[in-house]
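Take a look at this single chain in structure tokens; it is the form predicted alone.
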Amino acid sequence: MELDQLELNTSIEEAEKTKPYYTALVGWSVQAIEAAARMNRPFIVVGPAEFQPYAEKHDIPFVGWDFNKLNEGSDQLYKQLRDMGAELAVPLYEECVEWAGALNARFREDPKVFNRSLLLRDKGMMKRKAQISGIKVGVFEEARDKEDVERFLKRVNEALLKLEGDHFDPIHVKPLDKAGSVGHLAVYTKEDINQIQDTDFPLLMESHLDGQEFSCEAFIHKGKVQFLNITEYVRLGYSNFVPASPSLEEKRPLIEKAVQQLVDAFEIEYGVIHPEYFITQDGTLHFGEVAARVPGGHIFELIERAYGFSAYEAQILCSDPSTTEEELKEFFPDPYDYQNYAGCLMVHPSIEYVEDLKIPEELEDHPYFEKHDMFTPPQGKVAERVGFGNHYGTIFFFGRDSEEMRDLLETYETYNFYI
């Protein structure tokens, strides 16, 4: 073989190694699809089959998949994506986390990646790992039936020295593997236990935690937090704003330390996590739970409005082991580099049937008001709310003062937009 032929063959091999690989977006999110397209990153969407027609219409590479079905053919998803050129999976919602973990374990040839994803999906396992790692959590147990719940309610209140006739402190029950607030119930009495659905078992039971609840959105690469947003909840599941008010932001060093401790304990290497904490007046932090996907409450949209970068792009960048430090430094702003607060109010009708939508002029005239996407249900019947999802529209705000933002959200939280 001549020298020039050797050099030519070598360059072809190098080109093959460096050709663009595909990112598998696991779930369905138009914002994530748009983010990948903006980044000029080849991608494949792995989503529920009902999105196939939309994907075909818009020339989106698509693989239909049932995330609730695990069988002997599940390994075919990895093989199909591998053959299409995928080397990375990014989970977009809760039921996709372990699927993305299984795919990345194969792509990276590291079985522990899958085990870590299971840790982020099972609330009981999650709490045990946190406790073993020295992270403050409440008292918790797992329940298989309503009798377990009744015994736990009694034991917790006995430990709180409650006497016969006293009002019990609540316990909280949550299905082990459902997203966020789905199936979450506060139990004060034996009668409350009857509201628990049989399909919610097995579930996690935990004592009530006092303090202000808030969430963090931590973008992680190579085991280090690259950017941390703190979201202030005005009312959980209804209203929040980004970044947090000065009184909570001043606790940032404490919160940053706690989040990095969580990352280290759970051995999280790449992607985004969405932990929730409770903080008391004296600065004591209690860990609530953590997710490893796009958060609810329009938080990614609020981050983009407040800080000026796409959180969907950030998730993709941080999920990729090949992203460089230089790319991350160039992408993320300083966490204190914001001018205004971005907030939203998620509206759900308080009545069973609606006839019209009423937007007060004073709301639309307020300088913090930006837009809304509320709508009138075509048939009038209001769908039952599941967790904090399927709200009937969102109002978005943007302004300089966090107290004004909080007052605005609290004022319109009880307003009857639907009549």
Contents of the next structure:
Amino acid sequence: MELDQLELNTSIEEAEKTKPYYTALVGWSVQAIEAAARMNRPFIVVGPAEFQPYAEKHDIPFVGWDFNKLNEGSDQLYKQLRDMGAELAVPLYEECVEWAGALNARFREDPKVFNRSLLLRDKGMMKRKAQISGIKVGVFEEARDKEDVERFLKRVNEALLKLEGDHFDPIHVKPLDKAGSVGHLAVYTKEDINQIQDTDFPLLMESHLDGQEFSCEAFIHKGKVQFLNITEYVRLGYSNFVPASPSLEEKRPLIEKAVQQLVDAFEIEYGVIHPEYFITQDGTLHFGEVAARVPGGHIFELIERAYGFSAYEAQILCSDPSTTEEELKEFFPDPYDYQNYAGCLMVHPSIEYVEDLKIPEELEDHPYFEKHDMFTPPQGKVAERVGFGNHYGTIFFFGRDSEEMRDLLETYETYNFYI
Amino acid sequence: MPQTTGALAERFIYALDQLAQAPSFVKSKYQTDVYQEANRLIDADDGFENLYQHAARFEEAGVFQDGPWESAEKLQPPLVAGSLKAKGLPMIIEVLSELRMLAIAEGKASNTNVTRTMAEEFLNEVMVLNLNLLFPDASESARIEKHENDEKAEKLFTFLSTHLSSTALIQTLIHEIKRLTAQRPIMIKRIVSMIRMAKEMVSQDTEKNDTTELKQFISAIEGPSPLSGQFKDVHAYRSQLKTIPRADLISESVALATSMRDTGLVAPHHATLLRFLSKQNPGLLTYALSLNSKGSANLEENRELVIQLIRSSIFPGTRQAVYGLAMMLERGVLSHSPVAPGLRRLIELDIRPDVRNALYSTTNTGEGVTANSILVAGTIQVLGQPLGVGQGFNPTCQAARGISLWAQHAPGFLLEIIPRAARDGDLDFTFEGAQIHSKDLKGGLAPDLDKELDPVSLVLVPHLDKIYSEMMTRVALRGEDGHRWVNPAFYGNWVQKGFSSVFDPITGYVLDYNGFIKLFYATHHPDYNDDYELIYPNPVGIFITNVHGKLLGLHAVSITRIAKDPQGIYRIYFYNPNNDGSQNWGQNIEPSVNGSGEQEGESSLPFDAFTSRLYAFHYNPYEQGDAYAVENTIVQNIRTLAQESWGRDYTWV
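Can I get the form predicted together with its partner chain as well, since the one above is the form predicted alone?
Next comes the full complex, and the chain you just saw is listed first.
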């Protein structure tokens, strides 16, 4: 090899090393795209094909993908992204978790990353893994048909020593792979079983857990929880606020320990997880379920409002193995360092036909009121609720006192904004 | 405590700033807040002023990005009212869009595609189309159709009107009134309400020319003669008529008739005068109608019948029939032998209760006009103004076209079917040997007929509509355009049997377009068709396109004449049943309604421009000229016009 040729080669190598790598955002979220752009990170969006024209119009590097169609194409997607310069994938919603897992397994050359992502997509497997790892869960079983559900309901209540004629304790059923509360149903009686849709099978059944339900958003890097947010549910799917009220926040050390235990058990290394727990008066934690994506309920927005950092940026930062410890330290605030509570109420019409929108003046004039995003609807039938996803609008609050916040959220939860 | 306008304005500015700073792909996230805050300001005192202060920034900040209001140059004035009436978001964005236009019109903002003049014209047109919001009138329909957003829309228009020049606005309005009256429609409700509104707008600074023009229209409906100007109340006017000498009666007659001839509008006094003259001085009727020699002769010939018709049907409540009567006499329709008995039959016809009620709804309550009077007056109008028949807000252009054609060429037939429908509630047509009775049919194109129609249409359209639909259903599966068979059967033997369409019936593709154009030229254009004249109206199908040339749908019109205009250019004169014959069709194709040799009620376009919108026509297979002789440049021009407008929605082979 000639001398000048050698020189040329090294310069190429150097260029390769310093070449900025791309982050693949898997799913579609303008907030995440905005965050990536703000961080000056080169990114590629892997999203449903219907967003292609929008992406083209706004010069967003875009690869169209159908996440619901199982195929052998992940390899092709990987190669396409690799050729574009991508080195990591960040999942934005539920259906994207295993796709991002598959991609990251290839990027990091660690096949187990994919298996771990599947763990987060199967609620039965998830529970079993938690149980094996010594995490407290309720009694659970998987059901393939309505007979399975009936048998389980009976056996759980037998174990609770219920007598003939007693009211049964409910069991909960949820499809194994749906997001959040989609298809979730509490079954009290045999009649309730008929409400389960055939498409919801196979599903997970579990005994009812007592206690206060809450969620955590844990930002994880190198297998360690870098920042833990606790979200207090006022009513699941309707209202929540960040950070949790003092009575729940004082259990923070306990919760932090439990979340780290979960991270270790599930061998989660990078990204964000969103587990849900039940906590009893005496501080016993029961694990509900966990997801590895952007949580619902506008929780990321609430975190940004309360703590002042963008949770979307945090997710991208923590998903990248090459983020340094200094960067993380500088990025995350002290979890005890907040001034106010940020809460939101998700509004869903309580009637079948909506004609008008009525926002009470006292609400808009309340010092905690920040904004809402509801407009007078065009007249029509209200869409049936699927999970807690398609609420009609959201009202945002921000204020000093968690009790006042809870009161506000409870007061307006039953208010008929749509008439 | 409610927030002050100042506080709301600050919130709005904050939201607008956030939106302006956002990268283009994330605008949607911030637009919601801008709309929310704008909505609060719209409701606040001086809200529009506050919003307008920032209107110059709206476009750049991305307020309209990725939505239907994005491109200012594509917005259309007729759609504004709908958005303003819609609840919620459309109303808010529409308001912001109007303010954006105002900023462009006042030179505060610039838009590469919309000039100051264009923006001003846009707003003027919006105002004219929504005058009822600027001057809410107490009319029955406005009261019933009161929308919740009307108050906000009123506020918006009041705000806009303070910024727009009232001169330009009145000019636009006068232009609009002239445009509509030029077509001499039978239904004049909209014209009358526009005149009333213009009257309210006139102020000290209105240009003198405009005032003069406007005054002519105002007096035309309120009393254009010396006596009617003095005695607005028709009762007082009637008493006065008894006292004045013959010479004054003549000048009174001439004054009223002149106004009617100039505007096509009839004052209530005119009806009173006609009734008075028919009893006391029938010799003066010819002055009161300002008849030409043919009209006078027809009047002389049928004097008894005309007097009978006036007594039984001309009242202040049916005053527009005065114009219809004058035109009917000049057309000489009464000389057709079936017409006189046909009209006499209507005077005493036993009208069904449902038809009776429908007819009553055409006049105001308390005028005491009988259903028979209304029907006779309506028939006189249709016979006098066959091109004034309109479809109203109904998709029933076919039925309107039929009534118009029969009124022109088959008044006897028309006078047969009117009593059939009004008395028996049924019409029967024979189609390919089979009887079709409308009373046995359901549906039709317009099951909920809008009642804003002339009396004859009110009686006939429900039946004609169903029969036409039934005929089309019966030929639906023949693999060819059904109009080929239905049109001759429905309209009668006046329709030629040859038929050509641009579509391949099986695939719906545009097939041999050049051949289609050449055939149309060879059968219709005097330079190529061996001088065969068009004798009866030709019912043709056209593509209706909007101002940007985009296809809106298919429409039925009738070609009435083909002749050279005053500039020596061959034009196609046609009857458009939508009574708004001068809508802009894009590509500089804008039908004219007067000034290019049109007769009352006709629209016209240069031959090639009309051809570019044609999709089907009838022709006489025995009267074809030289298709091969049509120059390629003509064909190519038309083809380009077609491909760049409606042709974009079809496959060409």
